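A single chain, nothing else alongside it, follows as structure tokens in the form predicted on its own.
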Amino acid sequence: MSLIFDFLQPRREFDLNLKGDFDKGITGIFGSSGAGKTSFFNIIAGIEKPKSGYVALNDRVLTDSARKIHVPIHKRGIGIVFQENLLFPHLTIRDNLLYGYKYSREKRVKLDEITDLLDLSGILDSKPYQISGGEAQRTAIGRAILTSPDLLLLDEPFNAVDYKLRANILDYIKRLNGVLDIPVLVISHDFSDLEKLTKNFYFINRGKRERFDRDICFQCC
């Protein structure tokens, strides 16, 4: 996997000007609140167009302002999990998961594989209001994985869960990456969570990438 990006996006407080080249594995994207992480998420996912620059995934151009290319979100091959789980309340957990599966292009990942991996087999007939926050988070991750993505993008996946659930979800993310070999970008303001997931970090501060310094990160994030 190769995700390459170099873009500029003016914001009210500062310009978001980021450049990077990620290989497979888990990469932690972090910074304090308002640093530009959500804008980064939106541009990589295709929700937002940068004023200038490009994004390419596996040598496939997703955004190129000079050539007026902007692949829509549903055609990017990126599995997305937002801060809010956004499960469909009228569907069972099984149908929420299959919603991702029916839109997958290659169907490389199977439902049974994901329910076993994420420990969801016992709640498939439940509705979202009947399950815990951790189960809802794992369902959202499973739905994204079932699109057979080339990249999994998680935005603040630990915000709504307590310490015990965080530990479980951290373990599930590592297991997904190891078993399915799907590259993962995890966006978070909590460096201690990211440190349990990976040694690969991308630190954003006021719209710019800054040198990684563990002590500084613990102080500011």
Given for the second form:
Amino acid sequence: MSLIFDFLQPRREFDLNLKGDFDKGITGIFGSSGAGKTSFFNIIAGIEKPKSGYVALNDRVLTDSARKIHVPIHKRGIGIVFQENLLFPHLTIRDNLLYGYKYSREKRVKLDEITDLLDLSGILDSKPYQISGGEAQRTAIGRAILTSPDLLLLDEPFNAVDYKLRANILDYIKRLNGVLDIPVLVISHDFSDLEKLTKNFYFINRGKRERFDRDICFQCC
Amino acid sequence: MSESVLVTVLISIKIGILATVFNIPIAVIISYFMGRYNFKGKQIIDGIINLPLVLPPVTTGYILILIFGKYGIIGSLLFNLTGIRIAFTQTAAVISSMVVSFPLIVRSIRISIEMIDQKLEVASMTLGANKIETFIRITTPLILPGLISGFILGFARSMGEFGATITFAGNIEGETRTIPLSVYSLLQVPGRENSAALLVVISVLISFLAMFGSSVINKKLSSWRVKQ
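Give me the form predicted together with the partner chain now, not the form predicted on its own.
Full assembly next; the chain just shown is listed first.
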């Protein structure tokens, strides 16, 4: 299970030019706001098409500009949790969680496991507007995992929740990582949050990967 | 109720429902493209769609004759190939209603399409749904209030349609004579005011029920749109 990428995407202020490979386990994607973290996720997930370069997941080419390959979003098998959890307002929590379940070929996780793991059993019949920010965040995470993705992307999963709940979400992500055997990339602009999750970091500054240095990071971010 | 009044009411409802049912899918597709994509000439298309709102309906009816009449661009072709005549039939009444009510339906659907957070559709695709499945499972339920109010508005406009219908479909009893045409005809005949009054009451009732129904449904639907 690994993700390999090398791409170039021009942006208004600077070029996003990233290269790397990630194995299973959690990697913290870290950088100041506007550094290109979300665009990085969009390119991996197929939401944005890079100008040039490639993305491959488990030896399956997802994007390759030279060969004009661009696998559409829904065929990538990548779970993504957005900053604004984006639950479907007209569906119950249960239907939100099961939304992508029928599309996954390998059903490696079951609804019961996820609701237990993420403490969602009590709210399955509620609508998104009836639940708290932390519950919504966990539902969004559970919904992505229930598609049995080969890669999980979490974009600022601590943003929507207040400080007290952060430790809670961190704990859930750690628990999930013990169950899933896939690469998990977590975006955050808060280094202390990431530090609690993992020892692997990928530091993005103005569209480029930079050598990770704790002291520099604390100054710039 | 006299038989002719009943026939008139039924014809009106039939034409109104047919016109709206045929209009909705076209309006959804047009609204989707107009709401989502920018292309050259978008404003011109927007103008053409909305034209029947500002054109006098009689003019719209005349334009329809020029297109679908026996000697019209499409009408002559159809008549020569199949022998089918459109003008001055019930089909013509349905077409008149469709054209006149179309901009109202597009407006209410387009507003609700533009209100949808497009990221919800992206989220749906990252969960494995393709574009069509996303449209069915996410977009359609989210624009449902717009669809319903579009349906009601379109239906109500069709029920009230007069000018285009009388020009393009004529005023044929039992065929194209809808409530407004019938009220007009009855008022031309001395002593038939009672039948006209009855039709007016029925038409007020139908319109009121339609508006009331749509506001009830909208209220129910809006419960989950809170905090969307």
